[in-house]
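The chain below stands alone and is given as structure tokens, in the form predicted on its own.
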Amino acid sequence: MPYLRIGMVMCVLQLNGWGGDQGGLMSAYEDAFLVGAAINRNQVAGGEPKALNLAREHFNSVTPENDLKWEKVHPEPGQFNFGPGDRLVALAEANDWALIGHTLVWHQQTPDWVFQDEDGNLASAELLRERLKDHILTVAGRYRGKIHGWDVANEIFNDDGSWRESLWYTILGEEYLYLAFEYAQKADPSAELYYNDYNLWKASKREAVINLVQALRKRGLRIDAVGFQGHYGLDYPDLKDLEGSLKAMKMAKIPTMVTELDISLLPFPNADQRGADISLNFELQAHLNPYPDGLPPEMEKQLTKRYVSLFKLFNKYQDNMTRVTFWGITDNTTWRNNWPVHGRTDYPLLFDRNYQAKPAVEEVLKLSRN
């Protein structure tokens, strides 16, 4: 769906510690991509008006972080539940936000009734791609027209570029992605339509995903871009690596987006697994939560410098770039306080849990005017 970019009036950010005339981060990037965060259902009730002010200031797109996944949009066969989606929807409009679906097929948050029959066996080949396309329909038929853009599938390769052995491929195999992606478009043909997945700075998901998007290209299904999640650390990944993926999609003819951008501060327990996978649950060691009580001034120092050179890297590549969205608003809400290490104190974001924006910001800004 075509989003047409409103000229926003500029900010004088007095509230969040520093001032002059300096907009917002959506008013700096008009001209180059969108810039969004996720927002949770409490947000969306009014339940932290403080970071609703902060996302009306900077951002202009918004991504719900759980509210329209399948266990909360239709948890049991036969029942929706699309209040908050509703009242999701209502908010964006309110505001002049793209917003952004997420997400319709997804090996995780998907109830157990969807790949079980009756008698709680394997659900059969016919009967899940009934379901799917049954949900996709439901789903995205109801924000026909409102929604900006789907994740329609999300994660569906492992790091070596095969293909995540989830019930959907054991059932359904490869066709399962090529049926959402079609379904999707059925249902909301003005919705941009996108593949999203982790740790696409290695070569090998790079290269499936680029296959993936030739594939459903040949096949005459439409894909409008792929969606890098940023869940980046202070030493991963290499830029090098990153500025790879990029460039390979920009000479594949895709256009990219960053998704769910935050940078943690704290060690990763088991560096082979850094990513994003939500299944990962390692005990809560004192050593993996080395700032329980405040961030020191060199450890904000090093979450600056990469936010800068992440940007620089963005900037370079707006040209093939649509979209940067943070995973939340502020620390206080972030998932990476309790992802891989439930109960841990970090830092990933650009506003802090006083709703201030942190020195990142402003650096993040004269990117801008560079």
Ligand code: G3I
Contents of the next structure:
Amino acid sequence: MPYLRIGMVMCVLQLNGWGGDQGGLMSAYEDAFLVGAAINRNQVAGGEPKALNLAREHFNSVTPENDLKWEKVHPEPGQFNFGPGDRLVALAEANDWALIGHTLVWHQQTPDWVFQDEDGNLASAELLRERLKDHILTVAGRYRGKIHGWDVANEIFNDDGSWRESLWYTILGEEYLYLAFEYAQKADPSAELYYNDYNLWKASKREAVINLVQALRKRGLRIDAVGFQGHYGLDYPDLKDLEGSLKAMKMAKIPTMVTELDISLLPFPNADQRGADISLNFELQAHLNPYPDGLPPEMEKQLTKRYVSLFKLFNKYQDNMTRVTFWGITDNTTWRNNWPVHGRTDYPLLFDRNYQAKPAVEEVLKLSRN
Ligand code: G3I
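What would the structure be for the form predicted in complex with the named molecule, given that what you showed me was the form predicted on its own?
Time for the whole complex; same chain goes first.
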């Protein structure tokens, strides 16, 4: 009898939303969207078992933080490094994680040789087209049927909506983007295909992406969703702007995902450059690193509040949102410790340096129950 009573009390507590994390974020949001995290090579190799445990408890999707980028997987002509990718595929299969391929075409982390001919001059359009095709057919082809979705192209636009003057664009013009989607579809017909970018809350950039999706569709090319990276702060972006873009995508019948969510609690040296341009590198100064020894409770509260506001918005648009992925598992390995200033102590994720859930986790779980 006492067991029955304890069971009943626990049941009532759970119905009231006070029963702990009850299977974690992925279960709480299973009717809404996938919940994922970026995972790094060391974690995949088992070097951080507590981070893996958190991933197993809370996430049903993972994205390799670096290992499927061109420079990692295809460092030299004809030389592919599939070891880390293969290990991740096996881990994802064992854990039933929806695996996201990141990323096939980007202006960063692409070796110089890709854009050069044998003499070190700028590659011809023909040569670059051939290399793009070979890369996508080989990499996406190897993981055919094993990848839930590919970030086919990453960050091709400037914030004002113009095309980024990358070497891809200089040599091939807009064509490179259409080719990338064409090759990806050919390489793995069952994988979803995405376009991924930061600062999509800016109307100019959002419009450029909507136009791009329409242009792809007009050419008969498939694109399944647009990824909003989500490298945010406490005071940016204004959630009205973010909602404006989520709404515009929905109106244009373009499914959305949040693909790289984190909320920095540190000052950003130049507000105009907020986003995720990894070429930024400001000098480390004490005032830019205010919490090296721990987060004041007031800041913890602000982080919780910000996550709650964001998840309320995601919930509102869940019928057009397929996934929310955090860019990392815990604060100790987040890229935001090193960007846009190297060597800071930031606190942008839901799990702290001791692998403990922050107060924000319980609040985000509670939201799902409401
Ligand atoms: O692997 C080398 C290692 O061999 C070497 O000893 C070490 C020395 O610096 O560098 C290692 O490579 C680093 C790599 O991360 C793996 O740790 C690169 O220097 C470093 O630049 C790279 O940073 C990554 C960055 O993309 C550039 O690829 C971050 O971890 C990763 O979080 C970040 O992710 C991007 C997304 O792909 C696209 N959206 C923006 C997002 C944040 O910048």
